[in-house]
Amino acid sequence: MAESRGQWSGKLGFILAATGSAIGLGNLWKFPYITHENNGGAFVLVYIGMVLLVGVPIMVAEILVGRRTQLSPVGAFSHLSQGKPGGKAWSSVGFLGVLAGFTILSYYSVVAGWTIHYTYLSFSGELSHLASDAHALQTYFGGEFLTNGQQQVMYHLMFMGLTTGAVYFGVQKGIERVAKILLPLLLLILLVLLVYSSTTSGFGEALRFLFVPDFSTLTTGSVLEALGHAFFTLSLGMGAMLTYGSYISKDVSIPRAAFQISLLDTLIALIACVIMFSIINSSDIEVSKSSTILFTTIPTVFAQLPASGFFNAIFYLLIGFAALTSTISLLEVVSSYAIDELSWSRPRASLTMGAVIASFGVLNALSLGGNATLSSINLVGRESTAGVFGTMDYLASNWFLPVGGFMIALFVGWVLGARDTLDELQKGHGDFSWFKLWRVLIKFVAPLAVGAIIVSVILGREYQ
């Protein structure tokens, strides 16, 4: 089965692809925002703690399930649940992961498509002209751009085309090859922007804000926010890590790989914070929660600094590269289901699933102002989720992912036997001296933590 499905060429290919899956808008926009909202330093330490106590254990569990079965999410849970309490009902956890991948990709690719347009505007010089007037740029983005249904659909389809192309060529020749090119480029661009930010007047203030903790500023809400983001940022609960884990060989250490992926993801989020806060602190602007800060506020800030056109261009290339490595993993989750469960060839699976998701994504693209009916649909009764786009984002972020992560933790912690999990974790690793600690985390800490996210959603808190 593993041979026909494909495998990574080695540990590096898996690490880069999985890190690419984890890195996205959550690192480059949301983490800087919530860090700002929660007063920096102490929040950062709590967040790192949550990554170690919740994120890494669940990632280990997902990769373990994938490699042990060499199957996509549905098949993996169906296979491992045979003769276990709950039986084949556990395969619904796999279906939830596939549904999450489908849903998230259908709207994520819309936002990712904006990076294509903004990269073009940067190179053409038009963005620098628009950004010279903050009001003009906001009016352009919120009016002329978002409400242009043709443009929204076109860029969405372009990004889906890039995503589908990578998945079409398979694990090594497609996904891994793209990751080996884009991840080093992404890191290089980050370093360029980091060096650039170090020359700004706000650099020192940014470092103090991020790395000098003041624990008196911590609240229960801050801890919950750190917990929620630690879970979401690592692409957990959607079957991506499970699917990627199904392509690794037995000589790769799962615990080391999970730790390295989490470390890279966290490091990139912190670098993004330094860059964003240095640049923002160098100008007189407010940090906004809206994801549109990337497309309205940031260009305005760059416009006040030297070489604005160049740095705008590499900034949007960075965002686009990060988004592409994430969208590839989402499509792979859905495609691997068709390959394993429907016995489709990879070309058929990637092209068909890519086309179906792209078609559904058109509804999301048009719901941002291009179509009045789609913009007004609200299936969950919350003001912030108006439109097809908002509804899909709310359902995936607040229900599909946390419920999926919660069930994975329960399954690996309570349904799979300790002997089976230890056997899998020792392959490629040797004696796993941290096994008992990991078992405590995956059986008790992770389910309780992710359960707290679900309870907070029920009580009215949203993760978007």
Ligand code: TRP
Contents of the next structure:
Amino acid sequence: MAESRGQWSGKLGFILAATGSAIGLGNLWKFPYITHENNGGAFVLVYIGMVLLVGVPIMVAEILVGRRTQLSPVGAFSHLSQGKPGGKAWSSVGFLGVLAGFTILSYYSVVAGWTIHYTYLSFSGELSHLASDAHALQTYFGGEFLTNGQQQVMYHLMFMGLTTGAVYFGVQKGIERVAKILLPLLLLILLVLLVYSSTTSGFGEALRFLFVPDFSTLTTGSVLEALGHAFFTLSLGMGAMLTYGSYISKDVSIPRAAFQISLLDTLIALIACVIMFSIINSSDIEVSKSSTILFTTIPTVFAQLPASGFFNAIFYLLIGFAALTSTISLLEVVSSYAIDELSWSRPRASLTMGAVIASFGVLNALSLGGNATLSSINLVGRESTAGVFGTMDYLASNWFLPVGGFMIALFVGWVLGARDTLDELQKGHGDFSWFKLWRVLIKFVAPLAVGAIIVSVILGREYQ
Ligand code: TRP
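Any chance you could show the form predicted in complex with tryptophan after that form predicted on its own?
To see the whole picture, the full complex is given below, headed by that same chain.
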């Protein structure tokens, strides 16, 4: 089994792939819109605090478990829990991770597929005719596109095809190679857009909105939302970082890597906000709905600019690239389970799991209006949980990820011994002087904070 497992080519390969997993629709689509909804400044600050106090420590914990066991989540937990309180029952945390990977990928790839459609629309010049946000919402996004079942399914399947292809070729030749090409490209496109946005008249106002906190606008809900988002955007709570950590060698410093990945992820999310808010502020376009800024407001603003087709196209390519390196990590968790635990070959695992998730995802793709029955399902009755799509998102973001993250923190903080964890963290790092602080964060702060999310979900509050 061990020989057939992949390994990154080195430290850089791992950092790029893990950063690629972290940076995705969470950074470019969700973070800007929840920052908009939560009035910027103070929310951004709380979010950064959550990343540092909860995100980084849990990421360290996940990577540690992966590298220690060189196994994917199910095997890793069952291996490390031998002879410990709870015993084999801990492997259910691994199963929950596999289930979360399946669930998230089945709807994430639908949204990711939209970037293909929008890149095409940009090149064909169609987006240049948008007159207002409401117009975009009605014509391109809401009315014609979301309810077009055929298109939704087609783009979703295309995206699943790309994802499966990368996972098929394995850790180094597939996942790492795609990340090594796409991540630098993504950074380059972001820089071009950032420089461009700094020349717009809305730049100063965007910076003020994002970086001058006004705490009077902060609610408990926003604090929990910031924490929930920190989880999602850092790819935590379901063993994605654990799985990627199982392919690193002992000469990589886990704490340093976790910090670098989180820093890059946060920077990209902030840059995405600066770009979007600058260009929105510099136009007189009204945002009619925060959650669709990316697909309605942005192309409308671009439509007023010279060379709008070009900016639009590279913008949607960027989002597609970011999404692809994330969907790859989701499929890798599910596939590596079959490889490690069922002894399947990589081609068999990736093709089978890719096909099963793609098929299930068709239900998500059709539930945005394409099919009345699928659209009408709604577990908890909120607007955001409508349809199979909304239900999957609700289950994953509100239940699977927080519960998974909570259990991972408990396991590493309370079940694994201090000696084992310190030993693993010092490999490739040397003296780990922050160990005590990290232990406090992982034993107390992280479980309490994530526990608060779970309690608020049980009480029926919406934080996503
Ligand atoms: N982090 C990615 C984003 O921000 C999404 C993602 C990829 C993810 N893998 C994950 C989220 C694992 C949770 C768990 O878009």
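Take the two forms, find the largest set of C-alpha atoms that superpose within 1.5 Å, and that set is the rigid core. Positions refer to the first chain, counted from 1. What you are looking at is a predicted structure, and each value in this text was computed from that prediction instead of being measured.
- Superposition on the rigid core between the two forms places the CA atom of residue 195 less than 2 Å from its counterpart.
- Core-superposed comparison between the two forms: CA of residue 403 displaced by less than 2 Å.
- Annotation: Cα of residue 422 displaced by less than 2 Å between the two forms, core superposition.
- Superposing the two forms on their core, we find that the Cα atom of residue 211 is displaced by 2.3 Å between the two forms.
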